[in-house]
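Below, in structure tokens: the form predicted on its own, a single chain.
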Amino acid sequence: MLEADGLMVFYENMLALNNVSIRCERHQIVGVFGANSAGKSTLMYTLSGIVKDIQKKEEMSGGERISVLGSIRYMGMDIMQDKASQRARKGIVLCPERRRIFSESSVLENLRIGGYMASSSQARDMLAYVFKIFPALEPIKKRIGGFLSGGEQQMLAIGRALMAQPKLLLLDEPLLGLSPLVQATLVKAIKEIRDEKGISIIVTEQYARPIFPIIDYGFILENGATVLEGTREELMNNPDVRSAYFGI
């Protein structure tokens, strides 16, 4: 379904990602781990195109130079020169990290910004799908969305992103900063949603243990570079990783 290779991406002289080659499957959950700075937004960036926005707003302000080498194919094309845009019409669409949603609308509000894309009929039953896996959003969708906890929030994000109809939904560290009981609430959406809608799904995190029980595959990112990969079994049988990410 989408396959990235051979991604590099500076930001004037800083190295952010590295010749790093992912790929997902259809109905697929991909893993994406590592600490802090590895590169995971950059290549959440970078696979959803918005790194060419900023690319251009940076060379149009006379701000940092960024380059963004590497190819990306999707459905069997090339998208490597798609803007964000063209990406979210083809089925690309980023949750970004830390929820971003529209602080000053309400739920129902940010969930319908989100559908913008979509037909009348598909933004209604995907409306009643966003309620059916969050049902906590329901009796909440006239409030504010920046009265809402932390995890609501999350699940307004995911919501959104499921309004714009994706095919390839890319989740960027969505347990961030939440509680464990609110984290198993969010796995269990994301494995409802692959298994239910049928969206491959890319997801980034920094703590591997919630995430990894739903992956089909995995990749292990390191100072913008990839330095293991494999099948959920491969990399839970690895004792690196099982150091690193369970502390056994």
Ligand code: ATP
Contents of the next structure:
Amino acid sequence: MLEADGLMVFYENMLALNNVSIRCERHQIVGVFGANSAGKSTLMYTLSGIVKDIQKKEEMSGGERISVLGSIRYMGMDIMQDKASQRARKGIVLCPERRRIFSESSVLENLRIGGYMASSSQARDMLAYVFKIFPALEPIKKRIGGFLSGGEQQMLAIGRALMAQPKLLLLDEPLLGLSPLVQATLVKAIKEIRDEKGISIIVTEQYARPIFPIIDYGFILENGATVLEGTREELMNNPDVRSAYFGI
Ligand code: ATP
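Starting from the form predicted on its own shown above, please give the structure in the form predicted together with this ligand.
Okay, now the whole complex, with that chain kicking things off.
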């Protein structure tokens, strides 16, 4: 479904991604694990094309020079030159780190904004689906985003990404800062999204343990480079991964 090869991202002279190659097959859940600053968000920005928007903005304001190299193929197409909006139209949708919902808008408005490119029947069906997997959102659909709990905001952020009708959903640290109970709810929902909607998912996390049971394949990112990859079982049985990412 998606093959990225030799991705290099420089922020000025600082190398944030160093020759990263990752793959996600259709219907897979792929995990990307790494400590703070390992390059997880940069990778997600690069796959979604947001890095190009940031690059342009910086260029226009005379700010940082950002260089992006490598290749990304998605469903047989070379998408490296596509802007984020073009990639989104092709089905690559990013749910960014720290939830970034519209805090002045209601839950329903946030969801409708997510679905602005979808047809009205697609939007209606997906809205019903979002309330099915996140039933906690329905009774608070008129509440303003900024007044939601962290867990509710994350559900809303994922819901809003779903409204854009993704084929490949990129989830950047969706469990960050949430309680184990809320994390479990989200992990179950993420698996349901893949199982019921057939959406492929790439998910980044700092700590592997909560999300690990649902991934098919994983990559370990250190200092901007992939140092290890393998199936869930291969990674689980690797002693270095166990001590660094599971604390066992
Ligand atoms: P975190 O878990 O803290 O979000 P991460 O794994 O997502 O970390 P990135 O945010 O991709 O890591 O950052 C990778 C490296 O690039 C870090 O050293 C970071 O400081 C640096 N970096 C990120 N964005 C920029 C930027 N706009 N300008 C300069 N350096 C940046």
